[in-house]
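To begin, one chain is listed below as structure tokens, in the form predicted on its own.
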Amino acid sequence: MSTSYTASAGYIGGTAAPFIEEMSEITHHMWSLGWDELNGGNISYLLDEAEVAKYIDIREAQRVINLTFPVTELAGKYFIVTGSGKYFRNVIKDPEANLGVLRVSASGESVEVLWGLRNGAVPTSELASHFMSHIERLKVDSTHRIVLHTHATNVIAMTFTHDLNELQFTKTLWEMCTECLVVFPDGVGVIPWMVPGSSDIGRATADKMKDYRVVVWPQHGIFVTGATMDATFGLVETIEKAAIVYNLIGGREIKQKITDRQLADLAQAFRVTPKAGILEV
């Protein structure tokens, strides 16, 4: 897929940067799967301040913007972000509306708009959630760097029928796909209900992300974290597929599905270390 868009003040050259690339094909492609509607769903992307340079003019901020929750962790770190009320369908034909780069004060109380966010957008109302799971992802895994929040369609309607207990939630994923284990052996979190866009929701959902990756609001969508787009999306594809193929059995007999053993020899033949508790072997 080709991007195009239009170089603006404080974007080096018109070449195009590859972080704006990657959060404009990325967004497309949520779109286009159904995963996010309307204003549905939101990216956060760390970004290195040398990278940011080559393509963007980091020696004056645009504009500032306060902070309800500092986040002194992330003081002088970059981001991509996705705006507050945009749509995802939206994204690749215009970035510049519809995304922003963003520097963290030094004081970890506000943010810089150094590019993006045209005519006054402001940053997605989830950034609490991803300031609060970015900085607990930095402290398990130095290679941490998306935060991406998409309301997967088959995930959602799990969360009418499945019990939320997150154990039982990820053996299920698990028993879906011979892939699943290989992919998520840390499991998938799950939190209450709760309004979205609080500082209250942000805690709850950067709580789980000491332990994982996943983190799944019910009726509502999936938060993911990786070290690269492609592998933060590949992640929520998984789980999808996962719970696709759930909602496709729904109430009827299974005659036969991935035992506790084959998991285990399956873990052990790919050298990775399912989430303690699950199995019963």
Contents of the next structure:
Amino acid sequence: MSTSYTASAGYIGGTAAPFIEEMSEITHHMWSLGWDELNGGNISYLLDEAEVAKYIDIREAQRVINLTFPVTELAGKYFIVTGSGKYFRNVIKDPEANLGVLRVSASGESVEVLWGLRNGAVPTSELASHFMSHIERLKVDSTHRIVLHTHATNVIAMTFTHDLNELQFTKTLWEMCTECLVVFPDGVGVIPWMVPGSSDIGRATADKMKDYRVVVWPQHGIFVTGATMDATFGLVETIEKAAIVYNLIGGREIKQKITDRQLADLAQAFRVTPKAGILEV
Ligand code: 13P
Ligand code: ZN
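What about the form predicted in complex with 1,3-dihydroxyacetonephosphate, after the form predicted on its own?
Following is the full complex, with the preceding chain placed first.
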């Protein structure tokens, strides 16, 4: 069967590719929640070649962008990513200008732009953190697909007042809402404050991704990974909700809380294994 490509690639019979729809919908939600002001936040989504080829001509690259960090492990892989400096608010209005479909070159030293990033736009400045995180998550989870970075307001606020020890940070989040331990028994990693957009922060983030699906960037935001958009977005929502509760409590006296024993009982009931070294039971 031959595939015919229309002038408006990315669409078949007026219907957008599902992965373009998903990116448009999720960026809109994230902007509505106030997490992604201005050009804040970025997403990368690993796609199957066959799925991309249904909607986009993969035979010829529109242009090639060199990477400053080789990613040989991702050679030949396809991603849809948000563009650098692009506003999440605008994605839904004009996906082709704000998103791009990329293929990592055979050498892993560049990416080929196959669709989108109109008018010379480039992929997110956090591509190093995204690609390096994909590499680490794929090593431990073959179903992994998505890396999502967002400026979740309450998580940022919490990094001002809470200790940045990741075990303590995780325990506090678990204590804020009963569902937290069930949703992220593996906890959250935390890196020190670093200059964003660099290979260094990419390596530090990816290093944490060996053990965590979530990495907090103090005074900046959060990196969250997952197999589907629903799971990844749901994970940020849950963590942000816990951070909201933490900030609402503020410095006020706590009269009762979920005890370590109760958290352990919860884990047993929902058949999850809490990250070791946190609960004292
Ligand atoms: P980009 O616009 O390059 O994706 O950067 C936004 C951001 O959140 C940087 O951390
Ligand atoms: Zn950011």
